[in-house]
Amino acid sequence: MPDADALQTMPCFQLKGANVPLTALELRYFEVEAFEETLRDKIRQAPGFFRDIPLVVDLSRYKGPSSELDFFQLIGICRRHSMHVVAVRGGDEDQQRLARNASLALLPASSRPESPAGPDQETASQDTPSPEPTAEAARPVEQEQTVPAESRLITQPVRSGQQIYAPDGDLIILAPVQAGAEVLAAGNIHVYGPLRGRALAGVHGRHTARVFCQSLEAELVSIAGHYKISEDLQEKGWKAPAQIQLKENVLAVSPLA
């Protein structure tokens, strides 16, 4: 440790980008018991998942009145639930200030609408029409190339209570994923051993990001917010060599050839 004198001639901290995950809470419309209890829905279905995370409200899709938007319950609610809501995206001003008189972050409205992180794997496209391809869309080998590739690599297991995260790649595993671990990667994971914890790949939005594994025991899978609990999973390919990936905005699994 430092001594005093050293101490004395160092910054305090020093400020830094991160890229760190965060859920997105797409609110529609807000009443207090409505919103409870579909909070409630939401744990029930994975209740380790949610705890503790960091929440952004997404008002891009918001038709409820600004009057109607009581932020300070809000955030009781989900605090009541082990979720903390850290900022707000978009909103008009009178949302913005609103959510600044609750001391929430403030952060650009997103360039397209998120797929809503659920089992019941409701998607954005559904009210939304989906605009024309251009000519940049029509080139997705040019595109996946854009995409960083810098993996990262782990050959020791990943026990219980640990957390591991490719903020800018895939995540390749040499080692079996524990139940109560969780994998999380900007672009593909690849275990090779039995997943038995939770894994979430295109943590960024990436839709084209993959699950593979030698066999699949997860807990929980997410792709870019899309996620299937062990109950779903078990319908097909458990405790096999399996992919997941997305199809049509469904997390679908399939043997691994």
Given for the second form:
Amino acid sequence: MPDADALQTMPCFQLKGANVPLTALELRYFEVEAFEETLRDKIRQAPGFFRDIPLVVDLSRYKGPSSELDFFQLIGICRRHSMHVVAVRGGDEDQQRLARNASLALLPASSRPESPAGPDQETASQDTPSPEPTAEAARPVEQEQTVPAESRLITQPVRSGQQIYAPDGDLIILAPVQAGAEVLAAGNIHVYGPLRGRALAGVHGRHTARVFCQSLEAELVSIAGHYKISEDLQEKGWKAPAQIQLKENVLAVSPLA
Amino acid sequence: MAKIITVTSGKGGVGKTTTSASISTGLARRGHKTVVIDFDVGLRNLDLIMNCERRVVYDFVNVIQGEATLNQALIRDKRVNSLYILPASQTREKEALTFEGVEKVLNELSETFDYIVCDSPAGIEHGALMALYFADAAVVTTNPEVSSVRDSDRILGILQSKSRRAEKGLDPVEEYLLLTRYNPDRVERGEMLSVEDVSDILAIPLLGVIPESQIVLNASNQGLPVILEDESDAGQAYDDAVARLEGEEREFRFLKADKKGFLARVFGG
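Show the form predicted in complex with its partner chain, please, because up to now only the form predicted alone has appeared in this conversation.
Expanding to the full complex; the earlier chain stays at the top.
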């Protein structure tokens, strides 16, 4: 430990610029029960993924009256589900005053263009289970096109209850993914064995991500938030080598010949 | 240095205690000094199946808490000389099995025994985690039905991530599948998963297939490990499993329905 005098001359801390990816919660209206139900639904689709993440409430699409915007309740609900609201983005003066009263930080409104998948995301079944990247996160994602992303290689079976996540790139699994297991990747997911659990590719919103497996027996497959459950996967390529990709915002299964 | 074998499953009622009793008896019968420990604190059954419930004075928790020595608590089996039983406490909580306490007892047993067989409680809570943490090998007891297979898969995942061998980066725990309550008739009728189905899903080596049998129930009620019923198919199947555990090659038996039904006889099916 440095001696006390040396410590005294050193400043207590240093401020640094940081680029941290955040999850934005695009609020359309606020109604306690509907909000909590939707949140619970999202978390159920990817348990563990949302645990202890910081959250920004984006008000750019907020249509409800400002008087209904009870940030204390909103923060409380998120906290109950282990998510932490840290700031709001956008919103008018009234809304920002309410946010400040709830000790939230204020971020300027997003300048990025509207998401192309916008209209499609209105339908509940196609809704995104994975957080959309904010403007801050979008930049590093673009860079991934030139810099090879870190992929993750798994050689052991992924057992029921286990969760494997490749946060930056592809996930390659040389063993079965069992029922009750969950594999997530920012990029593609390759399973050289039966896929019996859940596979979520392109979790940061990459629409070009694909899922490949030697036998499609999945509980759920999702690409960039568009998903199909086991029931809807039975018709095509079931229990056969298959790839799943996103075609015009719908998951398409095709055989791997 | 003893080899620690944990008999586990996740799901309850699949035959862990029956298997622990037979495997430990089988190993002892083959000349190894063996101890079988009941980790199911609060729901002890092993002493009933081993027929020593009237001789329990001290138990596993007493030893952990320093109220008795190991020698006071160990019960010597009356049928097989080199077999000892360490019973569970019926009155304590599972939390009484402290990490340090279990480790100390296992280390002490390791000095004099060849095999330590741990009979795990059901579930994936503290008691089950304590029973599997120190394992060198795991016998995953599974019934041929989907929920049991799913729970076994879960336990295999925990073995790979939460066992001592996993945490210390040693060679992984040896994993073996033991299929119990197997009924070839029902498999043929498509009412039960087959051996191939289960080993295909779990993807671990098959140690044995124990046929469903009234003998197993009778033996349990009489306090007799099934493996000692030498004439029965279940007893022989356990004997094969123990032999395989020691690396012997034995052909799998009792996988086919031996009696043909009426229609099959008439139509020569």
